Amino acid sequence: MVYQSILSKVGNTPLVHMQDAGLEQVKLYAKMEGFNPTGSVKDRSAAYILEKLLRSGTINQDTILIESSSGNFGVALSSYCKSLGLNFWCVVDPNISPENEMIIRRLSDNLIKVTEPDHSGGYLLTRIAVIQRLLRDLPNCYWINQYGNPLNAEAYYNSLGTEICEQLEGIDYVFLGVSSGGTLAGTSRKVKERYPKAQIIAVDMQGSVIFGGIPRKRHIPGIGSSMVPDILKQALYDDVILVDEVATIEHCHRLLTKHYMYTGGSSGSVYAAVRHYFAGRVFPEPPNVVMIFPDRGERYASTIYNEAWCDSIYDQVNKLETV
């Protein structure tokens, strides 16, 4: 098939069947969503959103779009505006990945960056206050808002949802990181409407607040947020995982050594969570167990596979753990 544009060509991503040492009594799938256009999971929200502001009236070719993004989401909404001729605002901070921020840069018609952190020593609720300040300062403006917008759960209800229920007879565990909640919102919905025994497992960072944990500074874009996303309302789970940064960037590594995926941290985050949910386990027949992996590692080469950086997170783990 011949596409007219790159940003055509949203879903299909490969499902890889993973044999992995010490999972040997699952079924181990991973969902490569690195393989949309802009190179993650986003590429779906941005575009199914997108179209329908634009379907529906809401938005116009004079509306300013909005949007607070760690990376993948302003990446993936920088590419659609620009293709559309619509004008986007990316409000970004410190920990945006200088890959992501060139792009950024060069695809939207302005990009903010907050430099005061939050309580909770992440700077989402800055970036969050930046947003509403326009709110109120520009005329014609509109949030996106991947927070609470419906339509960020709808669109992954009705693409990545749906994949992997057409790509697998049979569906036992989906494990996915949550950060803006929308993909854990419409994609588990889908799976526990053709599946209803599927288990639906969160990974979150430690450090994130999303379900009730201490917050402290992360490091690790994409994963986590300082503050409860209300789309997180229409998620349906059965269990949270944990993972620390240690632990993301050593499965992300293993990840490539291992299994040829350059991937990005949340993948080895929710790889990880895989690792510990399973280790020791037995059951009577393999179950389906489909991991989500979002993003891949190319715009992660600064850090999590850049040595000096890791060395550097370890330095501030061994001080917290001797404090």
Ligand SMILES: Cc1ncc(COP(=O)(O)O)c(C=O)c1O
Contents of the next structure:
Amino acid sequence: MVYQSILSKVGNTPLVHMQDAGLEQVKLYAKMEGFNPTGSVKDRSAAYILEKLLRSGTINQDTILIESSSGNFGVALSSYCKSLGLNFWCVVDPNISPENEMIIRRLSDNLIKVTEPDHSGGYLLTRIAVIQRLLRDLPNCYWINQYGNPLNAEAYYNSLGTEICEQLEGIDYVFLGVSSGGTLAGTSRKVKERYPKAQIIAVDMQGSVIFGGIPRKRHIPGIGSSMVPDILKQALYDDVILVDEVATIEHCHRLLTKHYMYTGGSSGSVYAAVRHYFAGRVFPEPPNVVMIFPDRGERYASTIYNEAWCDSIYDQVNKLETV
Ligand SMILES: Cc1ncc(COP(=O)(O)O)c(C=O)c1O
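So the form predicted on its own is up there; where is the form predicted together with the ligand?
Everything in the complex follows now, all chains and molecules, and the chain you saw is the first one.
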């Protein structure tokens, strides 16, 4: 099979059966979304949303598409927009990694970096204020809005959800990390439709407010949010597990050394949640447990896989605990 563009190869990512010491009571599977063309689960929503918007005539070659993202969605959108000849402006903040900034700068039409933190100390509200100004000032402008656009959830309902249902005969549990809520909303609806008894477990980071947690500075991108996403209303989940950054780092390292999986932060969070959830539990028949691993480790080389950076996170945690 020869492809005309790497971007046409979205989805059909590998599902890997893992043998994990301490989790012999379940059948454990990892869905490796880092195998998507631009390196993450966000390829699915970027490709799907743009295709739908073009087909419906909502956008065209003259529209300026705007989105606020310092991470995988910005990378995916800038790639797909460029390949489709669409204008894309990306609003980012100083926490963007140098790797993502380089890619988005090269592939988008405009990268706007906010500098002023909002009253919570983060940048989300400042980024949204810039988006609102662009919507006012630019005549033909469309805000993709991953946190509120129903097409984001629809993308995962039609692709990731369908794929895991087809790859496995029976699903008992799905564990997924949450940020915009798109993966959770779409995948949960499809899996519950096919397997109504399946338990969907949402995994969030401590310091995120998505499930009512107390806001706190977070350092690992991709998982968690400082606002409650609108599309979460469409999600069907049975339980929420909050993971901390130390457990996330340790489980990323464990995935690498025990399973040769070089993954991003949220995969470590999901794996930590699974190990915690099933510890000491017994089942008459081992249930099928699916973990969604959203991206690969390369973009975290200077953070999660860098000893000095990890030490600085451990120091901050120790300080918090001794106060
Ligand atoms: C690494 C990573 N994990 C998890 C997620 C969560 O996905 P969603 O935004 O669909 O909730 C994202 C989203 O950007 C991500 O980049």
